[in-house]
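One chain is shown next in structure tokens, namely the form predicted on its own.
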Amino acid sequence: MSDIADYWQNFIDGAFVDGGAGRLAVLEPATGAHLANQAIADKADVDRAVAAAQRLSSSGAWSGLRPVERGRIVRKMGEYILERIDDIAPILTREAGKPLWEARLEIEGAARYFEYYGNQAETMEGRSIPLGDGYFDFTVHEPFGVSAQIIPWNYPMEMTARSVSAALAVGCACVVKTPELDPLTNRFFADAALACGLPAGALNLICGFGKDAGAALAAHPDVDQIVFTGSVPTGVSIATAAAQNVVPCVLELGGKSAAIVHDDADLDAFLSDVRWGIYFNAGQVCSAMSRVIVQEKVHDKLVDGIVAVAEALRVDDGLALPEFGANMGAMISEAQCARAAGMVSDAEREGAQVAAGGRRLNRPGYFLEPTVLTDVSPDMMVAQNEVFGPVLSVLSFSDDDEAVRIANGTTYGLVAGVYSSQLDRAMRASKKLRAGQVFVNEWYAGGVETPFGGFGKSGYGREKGREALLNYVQTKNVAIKVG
């Protein structure tokens, strides 16, 4: 318990430094203890991290190199973190409060993405155009240069992987503001920045407030671009800052993700997918599956299948949780674990059903039990709100076109799910779902491959696969009179 370091420093123009805010807390879901402290930055640090990255970005020192090499080092950043797995899981476990299985996974994730981008670096082809004789014209990719993104707690490392190594393969400098709930296993990028040859400058690793250094950071009139993923409110003040400046956004702003199950589903394996939809992470996830629609025939059925699923995970410690299992950790924090735990109340006293967990448990830490409400009506607050935490409604619907009305009766529309044996059914329910991402028959199928984001509030622009690759490049057009 005593190998974490008490003081995190953050990372600016290849260097460690203090943080003009003075330090943070750190505290550990699972205990509700001290873990560490961390230097918080001010807005004179933000103005140093963006001033370094705009440096290295006029030098072309990182966006001038031969895209192979960029790649190289890329891919070697993914290789340093997968290499450090056994140091850095079990302090993302105690900062975050997963099972340290899932911290595994997790930094895996994270290593795919530099691993993915690494070697779409030398992909960024542009194209000729026709014009006729006497002309040639061609299009080419230029970064934007300082790419400012703002991450999540969820996520702490695979979210800033996520947006890290496409901004660098591309040839952009990034300035990364951490979240301050956990920022401590960011360091270790910063590490591998300085271990694989990143120039000083093209990643700057900043941890602050979102109201202080968030708000400069978005508003600073040498960003860009800028990367958020967040909720509804901040994103909006986000967009609205950036829009001063005339600076694109990608905005991922979460979900009330529904899957519908018909009658002619695999039932079982959509049990299955069950654990991972809505209760992996503790919930925590901005593509959740926070509803089930289930057709009327089978609903008892399946409620009664769900309600096994939420009843047989066993809610512990991160740290006593090191295998592949039926288990989940702690929430984020206090305040995470109260709200999810209001909002469960809040829908019985509206009519719904408490089916299995509802309460927090008895002990030190941020523990919500795997919760199933049922009797859920598609106008309650639990059923238009994201929860972000362990709590699943089960609506009912008689045929498909009630089905797809009551997924698409939010402002969300980050991802949906359609379980059905008829491929018909499926096609016709996902054409008519607004979702950036429709799932069939699996829960979170695809990959680090394939683009991710939203419609509606759930934001704009997309992450993930070559079309992230965009969101960091401008595309010049070169029209040429030749003879």
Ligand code: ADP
Second form
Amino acid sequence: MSDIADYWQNFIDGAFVDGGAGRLAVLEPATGAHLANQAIADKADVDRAVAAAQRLSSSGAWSGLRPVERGRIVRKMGEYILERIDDIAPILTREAGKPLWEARLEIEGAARYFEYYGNQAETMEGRSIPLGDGYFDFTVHEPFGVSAQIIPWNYPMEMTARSVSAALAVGCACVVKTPELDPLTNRFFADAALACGLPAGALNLICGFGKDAGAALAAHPDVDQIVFTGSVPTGVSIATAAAQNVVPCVLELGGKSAAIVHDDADLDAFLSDVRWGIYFNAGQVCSAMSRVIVQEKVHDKLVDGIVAVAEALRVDDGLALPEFGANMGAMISEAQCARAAGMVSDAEREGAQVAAGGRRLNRPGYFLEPTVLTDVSPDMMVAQNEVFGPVLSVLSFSDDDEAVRIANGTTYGLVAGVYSSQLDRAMRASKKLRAGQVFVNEWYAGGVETPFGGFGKSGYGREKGREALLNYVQTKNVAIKVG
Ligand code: ADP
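So the form predicted on its own is up there; where is the form predicted in complex with ligand ADP?
In what comes next, the whole complex appears, and the chain from above leads the way.
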């Protein structure tokens, strides 16, 4: 279609620029067809972007502003994005494959981060520490300086917004490596920066291949802090690069998150959570509900309900799905779709039953049916490894301790859920679950305001909430000897 610009540039030091590594074809997941070309950064582009961020950072032109002024600009950037939601959403749908209504939710979510962190720019106060007679002591939170942010493709706008808004609010300058599968809509953050008065160099957006531009950015000696969301192996590479430069990083690396459903739970309410938990964004969500661990007495009844939820979903081109409802879009790429379908076949070979879905759609594009696997045992590959697709594994338990043991029995620990009408039972589980976030009786309960991050191989550090602001500052203590 011709309504999308054919060529999209990178954004360095307040200007749109070509990429030293040429151009990359962005494909439309719903059809597999060519959508647009994106400039691809090379190492020299990364150097230029980091230099611009560092220049701005050391000039004090951003970090030295009165926080309320920074906060206003950050908030305005969110408003700018929201005002253009009708223009942005179809592009996000076309590059990422998600239904139009999901694209709109993502843009609203991105704008919300700018609102939330913009509002908090002036709340980063230090403290005064009593040291007895003869001293006066206080702490200040100083921005780290250059924040490097490597963004995944599942929520390209929301993930960029999450780290950029918090980093900018406290006075950092950002270099963002956008995802090569769906980099286009990140461009609107550059437009927002220009329109809202962000100084040049405070936000640089470069697309490039992970192993080239991404690795160069993570290893750059002038980067002061790194934020990464993506796979475990890439997270390990980034943490290794960060360690070489002795800079901190935040890693958000996915999960194999489980919902424990007790026999006293409200099963109807839970089924509505299944729709969101595993089929939202075609299951390409780090905190997806990829396992259900159900009390054996209600297993069969619950499976019938889950299968009905999966089978009711219409799977289609995201542009044909403008309204919230029982529908799901394409997966992001041929590779991701084939991998997820392959994991379903492997699970069948290991003894799992495909109770719903399991096949790719017989049409162009990267569509996998909403899938439910039953007879899954905790040691199967599909119960241990992230599918990152619309594939739900159902396991069963007999007593509460066993449920928690199964839930905790993977190397991950991002989120977990407990469904029960007995609060004490849910609270006991929430204490024992090894996860950064526990949902009781509602998957995804919480929001921008609540800290999010992993235990175990799901990573470390926290995004969202006030905790995330601390990623971008370091504490300086000033102790004064008074005469
Ligand atoms: P996926 O395999 O699902 O694409 P990745 O973790 O590989 O997940 O990718 C997430 C982000 O990390 C993308 O922006 C990608 O370009 C980037 N990336 C991939 N490999 C590296 C690397 N070695 N160093 C830095 N960034 C990388």
